[in-house]
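Given as structure tokens, the chain that follows is alone and in the form predicted alone.
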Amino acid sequence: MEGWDPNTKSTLTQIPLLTTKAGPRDGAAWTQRLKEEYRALIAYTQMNKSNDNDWFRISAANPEGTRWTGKCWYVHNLLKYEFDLQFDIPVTYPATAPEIELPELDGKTQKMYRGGKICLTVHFKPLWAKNCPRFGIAHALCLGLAPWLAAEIPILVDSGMIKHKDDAASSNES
């Protein structure tokens, strides 16, 4: 955590740690998991809230818990950008971090992969992997995703390659 703004340490202290290691494949152990899953994302969006920095809405897409879909935003220029966030939990989790998806800015980034996955390998893969298995989707989500849209969405914003949903409208309409 060296080298972090104060903010971001004091976030992720506040993210409860899991315990469990185990994947989908590990039946009663998966459930244990995903139970700490829930903790730790219940805690995050509470405290976001209650810092006024509430920036996604996210549950598990089937009863395995193994895909996740929801909706991230950010405000840039005091307009809210939302999308589409989705992502599977890999068979080997805790071990391997989750790809989170974007689907509708695929193609709009270079720091994206093929089906609006986006690029977490160089700071983010190394820091999930010295912290496996204690860190879990609320931590891809606060390491990950956040630093993510708070670096590509102004600049995809100011260029042009995504418009807001009101200019959208508007441009329509004429």
Second form
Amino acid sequence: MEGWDPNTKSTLTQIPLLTTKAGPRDGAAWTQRLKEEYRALIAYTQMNKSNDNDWFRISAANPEGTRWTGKCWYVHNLLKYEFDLQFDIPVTYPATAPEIELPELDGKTQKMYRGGKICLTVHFKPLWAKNCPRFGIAHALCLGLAPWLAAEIPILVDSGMIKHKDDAASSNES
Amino acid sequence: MDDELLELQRQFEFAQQAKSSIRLSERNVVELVQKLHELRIIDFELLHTVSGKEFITPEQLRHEIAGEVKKLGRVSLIDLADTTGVDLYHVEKQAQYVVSEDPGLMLIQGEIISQSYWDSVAEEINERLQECSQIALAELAAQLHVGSELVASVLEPRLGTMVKGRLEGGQLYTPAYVARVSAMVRGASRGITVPTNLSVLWSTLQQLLQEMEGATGVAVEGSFFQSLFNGLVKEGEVLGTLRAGLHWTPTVFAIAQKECVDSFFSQNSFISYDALQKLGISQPIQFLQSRYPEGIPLVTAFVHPSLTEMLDAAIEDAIEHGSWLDSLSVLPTSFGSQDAYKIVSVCPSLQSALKAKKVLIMGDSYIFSSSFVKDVYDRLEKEMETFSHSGSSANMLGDDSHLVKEAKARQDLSPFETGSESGNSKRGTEKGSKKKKGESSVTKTVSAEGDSENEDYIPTKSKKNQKKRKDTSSSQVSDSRKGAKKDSIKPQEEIVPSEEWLMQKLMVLVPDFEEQGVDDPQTILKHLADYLRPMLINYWKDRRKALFTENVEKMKRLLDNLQRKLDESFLNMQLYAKALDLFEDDQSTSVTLHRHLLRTVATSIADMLFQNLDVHNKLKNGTQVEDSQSSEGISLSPGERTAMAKSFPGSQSKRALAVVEALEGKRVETFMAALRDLAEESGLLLKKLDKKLERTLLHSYRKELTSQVSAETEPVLLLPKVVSLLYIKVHSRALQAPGRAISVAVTRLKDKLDDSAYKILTDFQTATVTLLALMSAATGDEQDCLSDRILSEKELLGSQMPALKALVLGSSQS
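Show the form predicted together with its partner chain, please, because up to now only the form predicted alone has appeared in this conversation.
Entire complex below, previous chain first.
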């Protein structure tokens, strides 16, 4: 579990683990799995809220629950930077982790694959593989996206690659 | 769609919609507070914890500090800073505030300590103390991590209440322990009977305690003993005096000391400092002076005035009787001479006598009355006079040594062995006999009267000596040796009186020096001699000087006289000697004549010269010569002459001996030469005979002879004179002829005289010869015929005398 900051770790351990090993093609088992995913997400969200650390909103975009969309944000220098968030559940899930995309930031940073998929740390994959099928969407967000945002957004803001929407508006106005 | 799933979806939705609880970050809060502070909404001081997560008001901090102190009793500020999480600086500040507010707290070395803490500590200590009976403060302080002084200051008010014990020299003791140690101290100090240095005692006690308690026992400080001891002294449990805080003199000792001193002093009325020192009194003089203010401190002893009175009486007696006194003999034996001097000097009688110059102190302890010294001096002066009268100093000194021996012999009956050995016994015994007769008269004139007495004296004496010799052989040996030494030394010394001589003299003069039992009379004699000697020497010098001036006069006179006489007689002699030339051809007659001349005229000249030279020499040496006149006519024997010649100094003696020799010879000329030499050596002038002088001399001689011839009645004596007169007439030579040479002289006149005159002369001569032959033949018996013949011859001669006289006188007249 090395490679993550203590906050992330403590949070991760508090997210309930999943038990069902099923992908989107496994029918009823997937449903079962989806239920578990929801429970985990609820717990994670509640945890974030209680810690005044709410940072995303997601919802299933299709009834099967294989595509998810939503928003995520990060506060830097008292300014809230908000981005769209989307990802699909791969068919080999849960052996393969979902690839989280931030389409707005596509091409603005090197830590990103084409299409806005974020690059995860080298530690992520082994950890995920090790914890399959206990890790779910909530874990992926917590381990993948949250550290990425914390690392990349300040750099992007300072380098001027991204601008706060107010600033952008004001600059547009002017 | 699964209901459950839908439900979960809704729940998730709801969870996401739910308002998240707002949380301010620390940073925000800090900023907020700062803002509030800036805006003076918070108008009091606000402290923050070290972590920066908390703000705290000073009141709260004080409260917390107080609470902590109350809980623990003793808190270090550093600990407080930790527990409150506030910076040490603020903690210190607030702690000071807290401590100043609460009198029950104290801030010591970064620690706040409450009285209750001390109380509990005191209780603890008390418990331990009751167990161990003694605890070192240092130990406690180390345990509590505070200074021992602090511990002491804290414990002091609690001693006796919370801590049952006493604090002594950094140690806590229980009363029982103190009692035990104080009992030890009391026992030890009561056991002491001599002055002691207390620290020594304490160290032994310490050792004792250590042994009793084993190695674990804490060393008890000497000061603890000391304070216990001081307490005991104050309470009067031990008696004595303490000097310089350490020197303890028990009363017992002091009393014993005092009693000892008192008893000795009252019994003997003196006490020596040595004795006091033995008793342990280090400063005897001060001690005694404070105790006996009337006493007199001397150099080695302290005396009561009563002793002085005794001495005073003795001195007074000595002065009154014109005697002397060795103060040491009156004083106790332990007194030294310096003591004697000191004590003597305080005697009132002596002081008054000294003022009146009636007394002399010699060699510290000897006291002589002036009259005594004067007496001795006078006697010595007389002695010196006789000394100068007697011949040589060596001789006299030799006598003296015998005299001293005599004196000694009378004292301890020692023999005068040395005297007899050196062959002087006779003189010695002479002196001895004289001594016997007149005790103190020491005259040195050698008189013949003692001879007969000596002869019976010697045997008795020697017998006595032999008897006593056995008893006192040892002392004799030394004596005789001493005497022998003196004998050998004496002659070398000058006439000036030597110290030894003086001492011996004094011994003889004042025999009571020994009679009084003085151990070593030499010392006192030496002092006296030292005193007298310069005076005597002065006197002696004066005498010498006077004598010299006197003698110079005498010498002058003597030499003048001598010169005159010598001139006269020598001229005569020359005159006579000339006459001898007539008989040069006749050997036997010449010898006879030479001898005659030497015997008569030359001898008298030589004697006269010798005697005068002798007197002169003596005068020169400063000796007194009184009867130079009486020695004029004395004729000397050859032996005496030789002795005298030998006594002359140097070359004079040689010449004189030559003269003596010549006197025994046969030639007048050799004598004359020797005599001239001697005279020249002696500074005298011998006149040579010249014509003019010869004539006058002859003339006077002839005149004299003529008058003698005319006055002469004895025919035998007439002949030589007539013959001499005839020789003067005929040959103008003065002839001195002995009887034997007369006939030859007469025959020689034959050619020069008339036949008748010659006839008368020869007749007279033959008649004289027969008369003399007859007279020599007559032995005094009454042989009538012989005496008749002598008578007839005499008559014949008597008848012829006028013719003979006429022959001479007539011719002279014509």
